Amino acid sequence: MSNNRCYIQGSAAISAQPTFEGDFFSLPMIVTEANNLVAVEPDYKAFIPPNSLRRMSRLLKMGLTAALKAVQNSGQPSPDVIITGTGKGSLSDTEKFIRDIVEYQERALNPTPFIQSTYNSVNGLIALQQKSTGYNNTFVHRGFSFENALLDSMLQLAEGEVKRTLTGCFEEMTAEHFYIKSRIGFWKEADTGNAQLFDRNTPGSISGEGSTFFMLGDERTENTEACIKGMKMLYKPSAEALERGLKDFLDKHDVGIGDIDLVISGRNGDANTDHYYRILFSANCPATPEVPFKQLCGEHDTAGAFAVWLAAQILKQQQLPVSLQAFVANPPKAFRRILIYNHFIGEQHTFFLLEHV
């Protein structure tokens, strides 16, 4: 990725936390005693027309609202360009469509959740309520979905051709999808509640939803979050392809391990990926602080997108938010470079870097 800026003007996340509505940073962690964690969602009547809000999915409902939420935040204009990335999309449509299939013998179908189990429905609303009329894509690359939608967002604004770009990400979990991946070992076996999560060296993790939206422009403004310096993506990489990566990518923006505030981690419980974050810190960053974010949003194709508005608060309210203060013993006087990396089941590994403005 080039070394072109991009700042974060405003963002939104509906997550299992209460990153939407409330004040996240100063209230604790909601606890679930279950294998997943569900979004706390808001009230959607102040963003979605009453006689709309009944003929949406659950999560049109949550993609399109953190989206204009985030438009909201950034105090900016409708945005030029429009990008998301989600890694299954409307599953609740798709799996209600399949059923209707066999109900009706493929007669007399209803076509809205066909409709709105593709995966650019979100932006295609997003699109409507805000009138953008520009460039429209949607990623579907399992753990590298929002990541991409994030890079072409990137090279959009480094070509100058736009000035904003709404970039996000939407996953939802259906009660059939969770034991589908129970059933090749994506979850713990035993019931493991989030506060648990890193107790138990057990395979396996919880799962997790939510929508996370970001206003991203090639200036600073008034409300202007943070800056992302840069992006590595890696895949299935070997542990000294790893570490290589991560000091090529750390010596390309000129950043060296001492200058490095914080490590957010992408460590989720699972005794079969969680080495990667192990032997990385301790091999590279052994003093850095270090804070695991899954235990808040669970795992899903784009949670690294979560990651990344938690760093972009962090960076904002220069303070660690409550839940995530028990990690760390002594916490940097001030926070000016996050790193972020994640990896998802140990195949789509990702570096972001972060810095305060």
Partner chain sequence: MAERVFITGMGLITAIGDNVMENLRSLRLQQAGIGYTRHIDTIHKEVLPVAEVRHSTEQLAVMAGVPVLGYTRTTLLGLIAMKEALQSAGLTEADMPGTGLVNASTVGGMCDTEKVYYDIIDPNKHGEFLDYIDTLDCADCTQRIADTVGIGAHIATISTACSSSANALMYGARLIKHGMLDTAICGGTEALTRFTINGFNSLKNIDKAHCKPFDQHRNGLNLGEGAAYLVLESESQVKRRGAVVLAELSGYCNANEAFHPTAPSPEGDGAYAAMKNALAMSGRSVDEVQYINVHGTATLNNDASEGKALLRLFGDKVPMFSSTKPFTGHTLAAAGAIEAIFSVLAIREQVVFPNLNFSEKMEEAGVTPETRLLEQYPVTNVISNSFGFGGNNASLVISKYE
The other form holds:
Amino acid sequence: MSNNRCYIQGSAAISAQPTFEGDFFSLPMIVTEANNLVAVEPDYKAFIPPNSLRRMSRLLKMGLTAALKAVQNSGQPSPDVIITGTGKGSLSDTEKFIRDIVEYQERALNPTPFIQSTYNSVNGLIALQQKSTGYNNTFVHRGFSFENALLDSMLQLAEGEVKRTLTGCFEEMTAEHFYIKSRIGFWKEADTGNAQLFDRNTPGSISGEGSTFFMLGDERTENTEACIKGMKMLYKPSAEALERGLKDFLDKHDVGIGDIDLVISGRNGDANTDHYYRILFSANCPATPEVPFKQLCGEHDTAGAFAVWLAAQILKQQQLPVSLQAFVANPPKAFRRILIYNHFIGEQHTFFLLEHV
Amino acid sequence: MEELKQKLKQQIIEALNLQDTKPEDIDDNAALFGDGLGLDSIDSLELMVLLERQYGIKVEDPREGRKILASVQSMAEFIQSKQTA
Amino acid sequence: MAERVFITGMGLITAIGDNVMENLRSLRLQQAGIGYTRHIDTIHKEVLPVAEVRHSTEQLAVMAGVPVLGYTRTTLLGLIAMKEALQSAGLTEADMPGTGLVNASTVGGMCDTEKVYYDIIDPNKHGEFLDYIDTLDCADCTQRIADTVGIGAHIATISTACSSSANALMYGARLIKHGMLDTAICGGTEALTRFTINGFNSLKNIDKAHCKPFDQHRNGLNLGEGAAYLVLESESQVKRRGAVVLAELSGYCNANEAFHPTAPSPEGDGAYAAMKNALAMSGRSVDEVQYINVHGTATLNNDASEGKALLRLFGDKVPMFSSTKPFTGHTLAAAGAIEAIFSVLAIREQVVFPNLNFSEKMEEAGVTPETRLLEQYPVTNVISNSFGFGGNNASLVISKYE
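Switch over from the form predicted on its own to the form predicted in complex with its partner chain, please.
Now the full complex is given, and it begins with the chain already shown.
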């Protein structure tokens, strides 16, 4: 992705922290003892008419609400295009329909969970609510779901015909899916919680969920939070390819390591995959302050979007949230540029570069 | 018939999750779809599921379904006709 | 936009054939692939016809050249189509690290996970089914296919219901036009599942007989399965490689209706916008289109809406059009790519494929699909339509390479 203009004109995040409402910057981290971080859900009635709300499952409400709030926060009219990412879509609807098929022996099935299990159902709802008849797409590729949605958005802004894209993601965790993933070692075996996430050096992480949306535009507006300079995805890279990828990425954007004021890293306390971060940072930016983010939002397919949201808020506020201050002994005087490096289960690796405006 | 209609209204409210609606808010002859209760085509499928699960009546043709599901009255009449048949 | 995007290879597997040649032969012989499932455990198996790929999952694994365990039917169908596409484009292992894959699926590995789902969630059960535990999502098939053939430059999966693989082709084309990739393999894969059969049945839009697109007495769709991939390359890459161009992807558009979660708008607003804008991008006018491979699912709503959109765009000069879903069934995420390949074939073979099972015009929109096989018909520009849930409408324009 070349140096095109992509401004975050507004955003919204529903996460396990008070990011949607409340003062996220001054409040301490919401902690959990268990290995799953649950999203703090807002009052949906303020965003969605009751007649629409009655049928919607949890993820649809979360996704739609974050999307509408991002539009609201941008102070801009409806987006021209809507592009989202989700690794798993509405798991509760998928699970419900699988169970209904068995319970009712394939007879007299309610279509609603089937419809809502469709990965693009949130997109359809956003388009309906926003009367947005332009391009509409949904990417469903684990740790490259939001990332491809962002890339598609940036390319369309660069093409010039699109002024604003509503770009975001949504993910939920269910008890059933948490159990399924525990069978293949996704989560820590002992109850660890988010406050001790980095202290145990054991395999696995803790789960998360949430929805993050951005109104992206090719113009800097009054509400603009930050500028997304670029992004690079690397699929199952070797150590060398990862290292080369970072250098190429920074070169392409004409940025040296010294120009990066903060690194936000996706390390999640998993002893099996955190070495990617350790090796890359110690070789390339040992002196740059680094903060992790998954103790806030938990590990999930679209956690990368939360990091982008976090970076944008730090660039806008020019300070670190209280919950992250302990990670940085000497904070920089100003936050001009933030590099994010995140990977999902060691397979999908992404760099993002954001800049203060 | 009155009893059946009352029961139907309660079942409709539950099946469609009409949170702010009470049975007495639904007029027997008011249109369930469009301007009336504001239900849509997915609700109509859910109401057909209700008929099948609660009354064991299967509506095969969606075009026929529209007539049956026009109002609480028409639904009740349909159920009764099937039950006495 | 600097680069033109060319189609240089294609591969597919459907109920009417294991490869492009077999599909073409079945289309010409007017042999439909609709029948009753042999591989799915469902109470509907003798009631709701489907277009199932005839081979068992074990046979597909042999055809794909991989072990069966851990590979879902979705992945295996995809791999078979992928290997044909690579061979047809003359791409080798050495080309793969620089190649991207944009895949599409609507239910990923549901075909296999739904069989063992209750074992997966039962802590007391252990066994081989655990190999399928992480195959339910749509990325599993994409990564297995990419890893098997060595694709490395870019990877993405799209899921927009029935328009998924048309959107995959668009995104691949966009990546090429921006110079991010020289070669993008785009398409989709979909296996029949009890989940989707029951899902569409709960929407009351599966026909118990062979589907009748655009017919007054149409009564729903028949589900199908299959996979299809097209190799897209930039003009400069085509020159570098000396690749043979099969056709050009000259235009595309994705438009949303913002009308209803599942139903299309009665006037076909989204279909109209998608076709019109795709055509504008291709630089072709309405009278330069000789054939439209319509979405034509044979549901009451789709065909009425799509028919109206055709009348709105083309007036009284609607080109030859047909739905090929009576052959292949509605293959959901794979449909866009399968029908894009049929569109390329229409151009290369100069043929218009028949719309089977049509006898009477719809009263909602009086358009008549082509019911005969037309050979030696001059086709240079084809529109291929794929519309889906969530108001998602996609149209592609495929043009003869000149």
